[in-house]
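Form predicted on its own, single chain, as structure tokens, below.
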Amino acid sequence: MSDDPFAAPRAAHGRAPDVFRPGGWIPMRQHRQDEPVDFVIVGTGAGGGTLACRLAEHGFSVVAMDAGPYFRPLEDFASDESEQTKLYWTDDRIVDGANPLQMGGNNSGKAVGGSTVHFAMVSLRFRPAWFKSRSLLGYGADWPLDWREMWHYYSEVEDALKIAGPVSYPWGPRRPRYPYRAHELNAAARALADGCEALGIKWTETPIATLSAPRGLAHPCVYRGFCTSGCATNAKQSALVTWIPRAIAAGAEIRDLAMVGRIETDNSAVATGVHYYRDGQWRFQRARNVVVAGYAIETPRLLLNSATGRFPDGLANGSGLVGKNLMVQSNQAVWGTMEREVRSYKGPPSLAITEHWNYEDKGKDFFGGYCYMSQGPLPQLWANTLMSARGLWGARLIEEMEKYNHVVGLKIVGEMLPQETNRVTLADETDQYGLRIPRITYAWCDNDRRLIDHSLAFMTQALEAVDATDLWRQNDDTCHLNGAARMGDDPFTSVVNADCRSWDVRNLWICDGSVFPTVGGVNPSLTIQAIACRTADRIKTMAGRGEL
């Protein structure tokens, strides 16, 4: 048998990949397509993948698919940034609008465990206040949930994935102490925090997901900078190696390289189960509830690609939501040069982080936040950004190259605002499954622009202050993908309710970022995960009393 991971399924045979041991295998309970499961998820990563964890461990019978493969990363996963693009999801999709998002590496990730395999492990809480941004802020939605419970389910996630963070955290409500200690600054970092004090704000140590010291089988990060190209040592904390091994003790099946194409539901608006492509032909498992998670691109296209006579719209989409309030987060930078080495790239990429601009709102002219952080990228990364950026070439890039040791830069995480005409829709196009494949429209809206611009000029202040030289703006890009399903109170005005439920199919969920009614000023893997733990815990809840 091929050990090739995109040659043919992994986890098959009643026994999954040890990803802590090389070679190795765990037993896996394997279920019948013909009898149903209790769930069938849609999905690995954040959301799916800590949901598969959750619901198993509360004793019902679960079924997760995720389109990609199943790695290995002891033994797959390479120091190279080329071989390590088998992580993203680069199948073909349309972009378009004003401002076409660029899709792949920094938002899409097709493996079991999703994005969680190649981010960047920054794990923040959201300001409390965006939970209610419409009645306490002025814009964009309110979420149906309180953040005194969210607080809760943070510091769930935070002690599963042994969070490495600050003794205390500078912003928001007190909370517990991370369970990992920091991890020490490197040059980029210390060079934020310099640039924050001679500013006057607060900085501390980024809350990461990669381990400051050993955990069980997984070794405590060595610093070799290739966190976002697939961690090769089990210390970043993915869902791969953390939530998926224990979905699979507590009785889970995973099925990797399963890509589901349609949710069928029966006369009576029941979903009673998915179709999905596996070594070479379609197959349909039955289940009592689907649950969809399959990011903000590709879970409304599946819930656009399943319609039926009676959803001829799609599924979830009575309001007329689905895709529609799509949101990515600005991530602009200012570069520039110092007279020291910096050498970036050793650790992982975002080890200091300023959280100012999402906790002041006096001297703002946007709605919304930002945090900074300092910056790691690895050699190829940076030569397409001067690239793609500055226009460089030939000599001048070879010139410029030269700087790498030196280069230091700041990097934002900012809230863009909901827009109904941000969507995702159906192409005519078909993918290799024969499945119509999305286009995703987009356009920065103003409040946008005056939010980039903000943190574009206090960011040059910034690195003037530390007396960095040759200071350059990258103005364009984005980065994480939420909305296109948004929860709410009201099923005129969202896909579903605060339990991830569908107003329209009372059996079909949809849990990850596509639930978000704003996206905030952090990375949005904590708050997905957050959100999953409670769906766990409300559908527990629920099937005591009866309300599945």
The other form holds:
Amino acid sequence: MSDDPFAAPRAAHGRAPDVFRPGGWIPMRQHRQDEPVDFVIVGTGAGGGTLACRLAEHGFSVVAMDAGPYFRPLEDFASDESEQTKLYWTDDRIVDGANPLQMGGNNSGKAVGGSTVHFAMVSLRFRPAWFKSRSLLGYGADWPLDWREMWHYYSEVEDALKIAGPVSYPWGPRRPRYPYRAHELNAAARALADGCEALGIKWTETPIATLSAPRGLAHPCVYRGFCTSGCATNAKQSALVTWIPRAIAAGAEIRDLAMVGRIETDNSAVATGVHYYRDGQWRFQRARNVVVAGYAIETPRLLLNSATGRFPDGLANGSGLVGKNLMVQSNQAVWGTMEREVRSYKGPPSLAITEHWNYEDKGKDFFGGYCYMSQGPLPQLWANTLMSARGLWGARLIEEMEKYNHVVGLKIVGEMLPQETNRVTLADETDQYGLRIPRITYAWCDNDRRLIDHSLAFMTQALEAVDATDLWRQNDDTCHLNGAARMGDDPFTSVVNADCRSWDVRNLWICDGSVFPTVGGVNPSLTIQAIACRTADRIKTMAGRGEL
Amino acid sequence: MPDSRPGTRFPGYDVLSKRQGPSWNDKTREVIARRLSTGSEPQFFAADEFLTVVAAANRIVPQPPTRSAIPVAALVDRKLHLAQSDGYRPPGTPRDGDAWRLGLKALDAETRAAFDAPFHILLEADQDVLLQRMQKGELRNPAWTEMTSDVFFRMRLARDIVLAYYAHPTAWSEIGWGGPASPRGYVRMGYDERDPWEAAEVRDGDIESARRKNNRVR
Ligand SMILES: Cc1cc2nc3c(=O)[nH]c(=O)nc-3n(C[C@H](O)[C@H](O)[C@H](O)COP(=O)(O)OP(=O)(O)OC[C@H]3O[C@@H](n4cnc5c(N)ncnc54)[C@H](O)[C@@H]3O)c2cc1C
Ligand code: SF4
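Right, the form predicted on its own is done; let's see the coordinates for the form predicted in complex with the partner chain.
Next comes the full complex, this chain leading.
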């Protein structure tokens, strides 16, 4: 039996958990609190974990804190949906607006490794034009980044995670071959492929961050299908098993069960460190630079909760945009039943994908794009979907659940447009740390609805083409969080610049999903990690020039 | 398509027969053992509240009398006792445990107003009508305060009950799901492909063939 990762911090006393060995430890450098480190990073997920690794590898002293525990998946993870809710951020949050978001397991993680510990591993590149969607496509906002530079960083991340993917990718400019071979298709993915072929559009094996061949101490994926409940075999290439061990090997310190409540700034608008709660008391870590990487709810919340007399509206908020332009992605689905057994619980949930409607603009009555993927919901998720989206309960629910092995579904990841009214603010109530909780306000716009309608009609055709019956539409789901601290070229219309550096507090950085000006129609984590790699390189360059 | 009576699709299949095998790791064994030993006494709900939860669970996820029942209400109770919450709620809806207390109180006010009796002794048909009206947001007794009955139904009552039911191995066996699957996982991924450690469904009316396969599941 292992020690309890929730009871007391594991990363302490000069060592951190070895994620590859039950009960194992690796040596970890530690830093004093009263001496400033080069970078203190809040959050160790896709953004913070990646940045911690690359900054440490560039020779900076780094402390990265996470409110969540430090798991060893091999011994701490059960194959069980209920038990694994321990991976989710379930601190109190208020949701409102015309289309209130579902949070919890649907949206964010609380663990060393962040949401990548329970993400579905789909690892896609943005369509190049999306980085300039305002100028080239007429909607949203331009990014201050160039797609060619991002193409380089995407390759770096794909190699770091040994993404398993197809030999040649059907859409967009050339990209290198994926490092590991694509996974075989399960029946759910076969149904997607057959539907695309019947409708005359392209499909491909999903590029995915789970191993299709051994890698060091990690084994290939065994197709157990619990990916969004956490991978107990370490096949999943989460930040926890990739960037974090590399970060520690390069001298970074990770502090688990460390909740940052406030960023301290002095009278000259310089951040001096962070106040954090760990091991029963509030502490202060001094730092020359502070990076916020808490994801698109906690990042704006922390900035707002760090208001001072000099910055009464919160830190980095000279533009007034902190918390605004929050974006989720539409995640609607069409479900049906097949005569044959599908057993979509086998394998990662999404093994096949089509990005057709990300790259094809003809025939659209909306801006933006979407991809759609095969699905593999586990029983609790599926039962709750039937209850909440279809209203089933009683004998009808029990009967429908008995068809579980025959269910087939297609689900989109769709672009939603940025709107200032979709935002994170502070509610008056406080959480277990005494910090004001976030209020998350969300409403879809007409464009969002048109995109959703288009996708539902198209996926219905795709399922009809494979003879699925009893089709029904899940109209209400959303996924992923982005925006709320967007990057840009102009201090009046953005929170950070292209280097993720705040306009107002020059040694404060934001490096996570919150910096996205638009979301595109693909899952965000590969882009978040690519931005983090770029940011680390930029910081190294700027430090070399004395510009930090 | 197989027999449509509940519980007859996968004769003889029991997810727990794999419990000591390579499909379960130690952590899973520990977690499921704890769940299977859930006692029947409530720790979060008061006695009268618990009677209502038991009655509601019987309508949301009715169980056949032919097998031992999943202690759905007790599983909901344990989750609330451990303060495991979803972590999000609309304004006016309290945190999970308090929302349950408020919702049960409001339901009680509704049933007493309409039937002069508590929920758990009503006829099943009457209970169903109340639950349907709750689902549609039609219950508007002042006791609901700011929480609407449809939100309570969808985000708390039905959700927690459905999740509790499908957290139990008996329900997994009933739907022919493979269950815990680490480290062994699965090998045969295509249409109509079954690993020998997965549930076999009755095909072409051949119950005995399915039962034989299911008895060999380890
Ligand atoms: C179920 C699910 C499936 C997903 N599937 C995919 C997918 O297939 N592909 C994909 O690309 N993306 C997917 N995502 C999204 C992806 O996981 C996120 O976009 C990504 O992890 C976000 O990175 P981040 O660095 O912004 O935040 P996170 O990875 O969430 O990391 C933030 C970390 O910060 C910590 N933190 C926050 N506030 C504080 C604080 N004040 N003090 C200390 N620590 C703090 C949190 O505990 C957390 O660990 C999925 C998400 C979910 C929930
Ligand atoms: S299917 Fe693969 S990646 Fe997903 S949980 Fe299982 S082993 Fe891990």
